[in-house]
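Just the one chain here, laid out as structure tokens, in the form predicted alone.
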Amino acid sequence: MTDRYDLAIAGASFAGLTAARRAAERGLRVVVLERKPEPGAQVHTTGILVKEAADLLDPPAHLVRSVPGVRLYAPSLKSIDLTSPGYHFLTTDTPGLLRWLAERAVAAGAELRLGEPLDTAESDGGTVRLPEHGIEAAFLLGADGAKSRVADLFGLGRNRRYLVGLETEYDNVGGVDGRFLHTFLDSRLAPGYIGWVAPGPHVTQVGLACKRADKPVLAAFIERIGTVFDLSEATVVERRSGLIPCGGCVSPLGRDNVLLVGDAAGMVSPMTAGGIFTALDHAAAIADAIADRQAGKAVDPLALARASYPRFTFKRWMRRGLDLGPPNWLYNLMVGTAPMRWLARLVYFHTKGLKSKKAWREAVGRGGS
């Protein structure tokens, strides 16, 4: 027997969930499947959110804390505090955050089928056939994750560039200030990325991430945080590791009626890291373009997906700097200069940064805030 849908999708990822929920609002019949046992189960990201993915997906309060800056650390540990006006990360409970995400999909509608990978599929460019899960669907989603099925199935881009990275949970972590985002550069520790200390709502979130070339070795890092804040107490409540796409999105992006969206796509930033933001936003576009395709209107989803996805130009760029390897001398050096302040911010709170050529020379001529 088979079961016939308008929307099947590979994954219950930030973008899975998103793409199922949207999707199932608009009136479409989906189907998510989800090769864990449950969401949530295994996470591979931080959780942290940008205000603008806050703002998209509004989470209940006991998921989240709110964290209204970043403190920046050379190698030398001297550091440099960044705010800006009305921006906020949020740190989360990641597990809980994507099985409230899927609360919400089922609840508009969609249906989750868990402990079911998807192994095989097959498109004639109209119809999407699942066999092993007995499913045809007009349209195939592909948001599972960085090294995406969906891609290997129907031959589309795949990523190969990556960053490693590894985090550590721990209850009882002394003197973190509650009010930053503590982000490390050191190119001996985290060649190509940083390392990174997040008040979570639960828990203390200790990572670190590099080049997939260098092995990171989180041991060495929490090792010399320890000068910085208190772990004699500290117990681990969880391990986790992952790799992070850092060569920007991929081509093809798909194939009539298959597209890939979320990591699997790449769409995640070079420079940052980040992806959760551009995942839940391309996610519901790509939902409501499929919808309005079933509905009879003169769209093409791939086209919309081709035209919108992230470029990431200037990102890539700065990527490959990052790879160089630039030494701890030069950071130490730079970190609390004016125009490291001003590239620190734009980094790190996007739009809401200090971006126009006034308010660089304003920048340089009074340090930075």
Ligand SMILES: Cc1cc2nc3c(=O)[nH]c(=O)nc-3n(C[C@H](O)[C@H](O)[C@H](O)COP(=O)(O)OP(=O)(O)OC[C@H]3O[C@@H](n4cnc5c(N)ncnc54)[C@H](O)[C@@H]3O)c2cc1C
The other form holds:
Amino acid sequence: MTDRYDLAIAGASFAGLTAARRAAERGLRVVVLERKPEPGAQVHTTGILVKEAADLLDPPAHLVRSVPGVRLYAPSLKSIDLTSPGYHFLTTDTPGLLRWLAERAVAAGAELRLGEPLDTAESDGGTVRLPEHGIEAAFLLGADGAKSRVADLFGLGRNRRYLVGLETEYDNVGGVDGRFLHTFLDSRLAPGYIGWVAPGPHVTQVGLACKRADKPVLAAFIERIGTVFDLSEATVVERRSGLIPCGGCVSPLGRDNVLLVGDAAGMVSPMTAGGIFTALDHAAAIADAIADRQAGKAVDPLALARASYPRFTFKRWMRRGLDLGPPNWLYNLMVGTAPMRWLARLVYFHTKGLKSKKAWREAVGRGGS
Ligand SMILES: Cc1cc2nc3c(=O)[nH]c(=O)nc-3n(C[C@H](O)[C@H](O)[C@H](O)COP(=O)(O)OP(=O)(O)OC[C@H]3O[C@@H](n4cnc5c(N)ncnc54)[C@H](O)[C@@H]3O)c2cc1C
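Beyond the form predicted alone, can we have the form predicted in complex with this ligand?
Zooming out: every chain and molecule, the one shown earlier first.
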């Protein structure tokens, strides 16, 4: 028997669940296929929400912790503190957050099929058929992550450049100042990216990521930060790891009635490696466009994707610089200087607080007058 839907989605994570909820709220018949047994299983991400994502989601207080600033460490472990008025991050109980997103999508009317990977699909340009699942749909959205099966099946663009990230979650890490995300520059331990210690709502998240050609050695990083934090009583709660696309959006983004969104589309900042906000934001917009199209409006969701997905022009240039692996002595020299403060604030807080001359002066440490 075949069921007919307006929208079929592969992947029940940030992008897929957001699109499912929005489309269902708009009155579409939506089905989500997820290969894992439940949305919060085998999470690969640190799950930190930038303020823009926090504002979009407004998650329940028990699933998050507000962290106002960033403490940036040089390889020498000299550090600077960065904040921006009105800005904050949310660290999250990520499995809990994904379960909450799934509940909201289902409450809106989306059908969630867990433990059902999408393996085969075909489209005649008007209808997508997923015969193994007894599904026909007007649209298929590939929200199935960095190694998208939907992109494979329909000859769409593939992510080709990655960072690889590794994280351990601990109970009982001592000496962590909860006002900050602690981020570590070190081209030897984290070539091409950073290490981090994040005070989560219930645990402390310790991780690092680097270019895919290198292998992150978490044990060496943990030894390194042992002089800053006390891990002598720490116990491991969970381990996470995954690939982070860092080459910008893929091309093509879709074909006819099949589209990519989130990591599948490569919409992760090549500089910060954050992809949750863009996944949420664009998934909702694409779902709206599909709903408009199904309502008979002259809207082309694929054209919208092409026009609105981020280009990351500046951040892709910055990524090239990071890939060259600035030597540690340069980081040691730079951290604490006005240009580095300015750059770090631009990266962590976007342009927030930098638009006025006064704020710029504060950012580079020259007072506010
Ligand atoms: C170590 C690490 C740390 C990170 N930290 C952060 C951070 O702190 N903040 C931030 O903003 N970003 C972070 N990112 C990036 C962020 O996790 C991703 O950008 C985000 O998860 C993208 O969401 P998504 O829904 O597009 O894809 P994903 O979260 O990757 O979800 C894809 C979903 O599709 C499912 N799936 C895959 N194949 C199939 C199939 N064939 N059929 C059905 N289902 C399938 C998967 O099981 C999964 O549930 C991090 C990434 C990594 C690897």
